[in-house]
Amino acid sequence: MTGRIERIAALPAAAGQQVTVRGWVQHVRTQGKVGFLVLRDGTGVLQCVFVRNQLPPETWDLFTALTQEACVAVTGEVRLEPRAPGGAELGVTALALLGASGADYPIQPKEHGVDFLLDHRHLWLRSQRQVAIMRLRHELEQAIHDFFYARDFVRADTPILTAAIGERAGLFGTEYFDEGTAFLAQTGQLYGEALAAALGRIYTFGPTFRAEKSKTRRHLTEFWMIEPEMAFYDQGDNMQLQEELLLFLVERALERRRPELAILERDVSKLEAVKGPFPRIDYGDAVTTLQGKGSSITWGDDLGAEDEALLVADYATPIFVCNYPKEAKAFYMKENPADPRTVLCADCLAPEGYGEIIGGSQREDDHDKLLHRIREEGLPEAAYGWYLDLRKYGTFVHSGFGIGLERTIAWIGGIPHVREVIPFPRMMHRLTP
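Structure for this chain only, please, in the form predicted together with the RNA.
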């Protein structure tokens, strides 16, 4: 084996040179005395050309016996070739089998059912579309870190094993020594508020868990959430930050992941149309609008999935629905001084039917009002002692939000179901692989 080792993405710049590339066989075609091997190495795909009468017989035989996903090293000359995917191909002079692959590799270049693909998720991830999705995910994760780093936010990690606090949806419990049951965190927000009092502006980035028996394209039982919490931000500042973040993410995807978006057949004109400012619709106005469109919603109800779809249909950008009735929202949201029936909050709904991607609010900073709400909701007061302490010792105006990573990726990538945007999805009926 001669020639320096290269990765496929670097090959167009190495035209005319002898290189060795290692990767997995995506496809083999023989055409009598010439054959083609499509090689995948995670950075791209490479067409390798084998010509029978220019190769030792044993090399040709090795080539024709290759199976899908065999791991190989191929050596040859890089040449620019418009007929090849990526614009460059390899004229092969030597081939080495690094790892054989059985002829029964289950994933074929054709349609498969969802259940079958998820059963083989560990192999499905090797396919082009899945690689593109994971690279988009990576890009957006990095963009989130870049966004907050540039604004001097501190990334702070919150516990996953918690006592029973947090929101109202289902909890996963697990036995915890002599302390009774521990629960997998549904949110790091309350801890984020404590950290905001220490550091000013923070964000969390990690997995959260919801034991909801939801079987829809928008739900996972384990999903990743980013939860910023900002001292001295009111709800207006909060929404402004959310808008800047979403615009930054869309811009980053368009700037650096066009090839992946093309593989995903994303209509990028829909992303290019996403510009600020995003509409901010008061909950009361939303109810009126929805009633005009035939919804049976009445003031006080939370918006149903159908209501959200009706509302979003009029806009090309995400929208904020602001200031819900307090009964529809969590106890920690700050009472709206202009209308005490409501709280200072907003849900951000993505366009194109991707649903709610952000939920945020200004937090109740008045100790007595917060305690009243905890009692009103019938929450275990003792468990919230430390949280109430944040209002006893230097309470402060602060706000924050939670953005669902998978829903955001699904929207930007145009992926219909969130199960495809996380490497190993956890859902109601799926714990493996």
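Coords for the form predicted on its own, given the form predicted together with the RNA:
All you get below is the one chain by itself.
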């Protein structure tokens, strides 16, 4: 085979040239003496045209014997074709089989149940929709790094195995040598606060684990979280940063991932309507609004998924629900001086029923109040000695938040369930593949 090796995305610039493209067979069809092979290589999709009387018989025979997902190398002349995916097609002169694919390839162009697809996730990922989702995920991950880098935040990595916990939700525990039980981290926040005292503004980006027995479309047991912590930010500064981040991510998706959003059949007008400033609603007002819409919520309850959906139904943008009751939130949140029953926190709820995508708060910087809350929660005081030290040695006003990557991707991509937005989802009843 002759011709330099090219990736599909680069072919329009190689019009009129002989190239070789390597990839996987997506579809094969013949019309008399002409055949068409749709090839994908991870960068795009290419139509390859085979003309029987212009090819050696063995090449035509090899082409007609190809099965879905066979790995091949195809050589030919690049032709510009506006109707083709990516704007180019290949007039084939040679074909080589690199890796055969069995005729029993499990995922066929027909309806499959979700459990079947998840059992074959390692193959399902090759489908056009899943490729589009993974590319959107990649773009948003890169955008997050770009956002914080431009604002002089330091990327910091925090432990996955920890003795200190940050939330009330279920924990995955494991025996840790002679040190007792270690927990898989639910959050890197507590360590992030220590790093903020050293570096000013930091963010973490990594996997987190929650042993919640939940089967909803918004929950995974292993997911990725981005957690900034900022010295000298109060809760107002904190919410402003969250708003700027979400606007940046939406704009980035619209700017760079329109083709993927089209494959996902995302109504981009919904994203184009996302503008600041985001409404800020006090928790008490939210409860009153929800009661007026028929919810049975009472003051002191946390908002459930149905309540969140009711609350955002009248908004085209995300909204902040602020100042929740102390008992509904984590021990480290700053007591609200205007109403000590509440804390200086906010949940950011995405529109279209996607619910909470960010939770943030000003952190309690008073040593004695924080110690009181740790004792109230019945937490192992010794495990938090280092965390209390942050309030003993140069305490400072600081705030932070956690944004769930998968929930954010689901909202921006218009994807109903978070299980599709992570390569290999871990859920209550799924540990494989």
